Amino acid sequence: MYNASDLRKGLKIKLDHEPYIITEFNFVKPGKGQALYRCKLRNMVTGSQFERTFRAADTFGPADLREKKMQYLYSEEGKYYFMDSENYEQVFLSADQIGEAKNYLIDNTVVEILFFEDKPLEVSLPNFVDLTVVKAEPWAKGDSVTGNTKPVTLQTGYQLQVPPFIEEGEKIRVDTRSGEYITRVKD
C-alpha cells in the first residue's frame, strides 16, 4: 500500500479498480490544515487524464501490473498480434495502444507486453532495433550542399534522417526511444 506521501511522478497505482500512472505531481501546504497532494493521473487502460487532489491520510494499492516477453507476429486491420513463446498464446494490441512502436516492429521482434489483470496494455521495445533501408536517394561525393543527412524509408515505412553514405538495402541500427539513426549494421 502507498500513502499519499509516497506519490510521485511515474508511480503506478490502483484507483477505483483501474490502473493509473501519475504524470504530474505537486505538494501543496496551505497555511492552515493538512498537506494536499495534487496529481494529474492517466488511466492506463483508456488513456483518459484528469486531476485529483489527495489528503495525507489517503492510501492506494499498487497497480497489479506484470510484464511478459512476447514475439511480434503480424498486424491486420489495425490490430498487432503477439505470441508467448512458451505456451503459444496470442494477444493483440490496437493501433492506439501500439502508438509509435509500429515504426520499429518487424516479424519475430521480441518485446515486453505490459498486462493489467491479464489485459494487455502497452508494448515496450528494445532500446535498439536493426532495420533495412528500402528507399534512399543516391549520394555522390561532394553533395554537401544539401547538408549532412538525407531522408530514408525503412522496411516498416518509418522515415528518418541518416548520414548521406547510407544506401538502399543496408541495415541500420535505430534508437527506439528517440527514433534516431545510431550506426550501420554489418551482417
Contents of the next structure:
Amino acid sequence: MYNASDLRKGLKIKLDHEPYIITEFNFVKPGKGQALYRCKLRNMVTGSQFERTFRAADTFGPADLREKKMQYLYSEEGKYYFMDSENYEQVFLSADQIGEAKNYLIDNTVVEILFFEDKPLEVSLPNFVDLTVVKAEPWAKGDSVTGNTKPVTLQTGYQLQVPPFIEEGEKIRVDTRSGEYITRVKD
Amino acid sequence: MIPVAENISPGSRIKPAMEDGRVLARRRDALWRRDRMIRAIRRFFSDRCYLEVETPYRITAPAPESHIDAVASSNWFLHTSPELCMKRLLAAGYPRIFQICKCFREGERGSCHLPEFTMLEWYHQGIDYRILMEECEELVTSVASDLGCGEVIHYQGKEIALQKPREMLSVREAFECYSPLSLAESLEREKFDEIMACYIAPHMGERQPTFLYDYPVYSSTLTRTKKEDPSVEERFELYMGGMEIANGSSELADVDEQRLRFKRARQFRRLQGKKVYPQPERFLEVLPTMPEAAGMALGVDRLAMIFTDLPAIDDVVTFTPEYI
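Now the other one: the form predicted in complex with its partner chain, given that the block above is the form predicted on its own.
Full complex below, order starting with the chain above.
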C-alpha cells in the first residue's frame, strides 16, 4: 500500500481497478491547513489524463504491473503482434500504444511488454537496435553544402540523419531513446 | 513521515560533484538578489526601531497546531516557527521584535515548500491585524524599492502592480468569486483547504498583492477571534502571483481560550494518529502578561521567488534536501 506522502512523479498506482501513472506531482499546503498532494494522472490503458488532489490519509495499492519478454511478429491493420516464445501465446498493441516504437521494430525483435493484469499496455525497446538502410543519396565528395549529415530511410520506414559515408544496404545502430544514429555496424 | 531523500531519482546522483557545481553556479544571480532582499528587510525593521532577536531552534514543546508537524531532535523538537518564544519576549516588555530564522516542518516538500525554510517573523505591540496589513504592505513596497523594482514587478508572466490601493478580499468574498462550493458547504464537507489551494489561491495576488482576510474559525490555534463576528478570526494571508507569502493575525492573549484551543488541537492530533507534543507551559504562564499585539510570519524563500521571478523554491536557496 502507498500513502499520499509516497506519491511522486512516475509512480504507478491502482485507482478504481485501473492502473495510473503520476505524470505531474506537487505538494501544496495552505497556511494553517492540511497537506494536499496534487497529481496529474494518466490512465495507462486508455491514456486519458486528469487532475486529482489527495489528502494525507488517502491510501492506494500499487498497480499490478509486470513485464514479459516477447518477440515482435508483424503488423496488420494498425495492430502490432507479439509472441511469447515460451508458450507461443500472442498479444497485440494498437498503433497508439506502440507510438514511436514502430520506427525500430523488425521481425523477431525481442522487446519487453508491460502488462496490467492480462492487458498489454506498452512496449519497451532495447536501448540500441541495428537496422538496414534501404534508401540513401550517394555521397558527393567535397560537397560542403549538404553539411556533415544526410537523410536516409531505414527498413522500418524511419528517416534520420546520418554521416554522409553511410550507403544503401549498410546496417547502422540507432539509439531508440533519442532516435539518433550511433555507429555503422559490420555484419 | 516523508524521508525526502527517497524522492530522488537514482539518475540525479550519478556525478554529485559536477552536478553540485552546476546547480550552485546557476543560482548565483538569485542568491545575490536574495541577499539584497534580506538586507532590505533588515533595513526596514531597523528604520522602525525593531529589535532583531534570535530564539532557540531547539525547543521542548512546539505550539500544538492541527496540521503542522515538528521534527524531533533527541527528546526535544526543532521549532516549526519562533512564535512562542517571541511572544514570551513580547510579554516581557519588548514591544517591537523581528527575527529571520530557519524553521523546520516534517513532511513538507513541494515547489513552494521545504522541510527547512527561512521565515521572517515579527511582532508589534499595540496594533491589530488591520494595521499589520498596512505594515506588511509597506515592507513589500520598501523592499521592492530597495531592489530597484519600480512600481510593477513581473512574476512568471504576470504583472504585479505595487502601488496603492492594495487588493483586499475577505475569505467569504473569495469563495463567492472563485469556489464551486459555498464557504459553509466547503467547511461542512471538509473541503476548505482543498478549495483554498486549488481554486482560490491561484487567483490571489495576480495583478497586485492581495490580502485575504477574516478566516473562518477553523484551524489556527493562536489567533484572536473577531469581536463583531465570532465565526471568523482576525487573520490574513498575503498573496503575490498566486502564492501565499505571509500569514498575520491579531494575537490571542486570553489564556483560558488559548488552553482550550491547544486542547482541541491536541485532541485532533491524537485522533489523527499524529504525534502529540507536550503542552508549552512556560508560554501559557506568561500569556496573561502579553500586551495586545499583532504578529506576522513571512516566507523569505517565497518572497525571494517573487523578486527573482523564479518558479520554484529550489531556485532561491543554496541547498535543497535532495543535495545534502
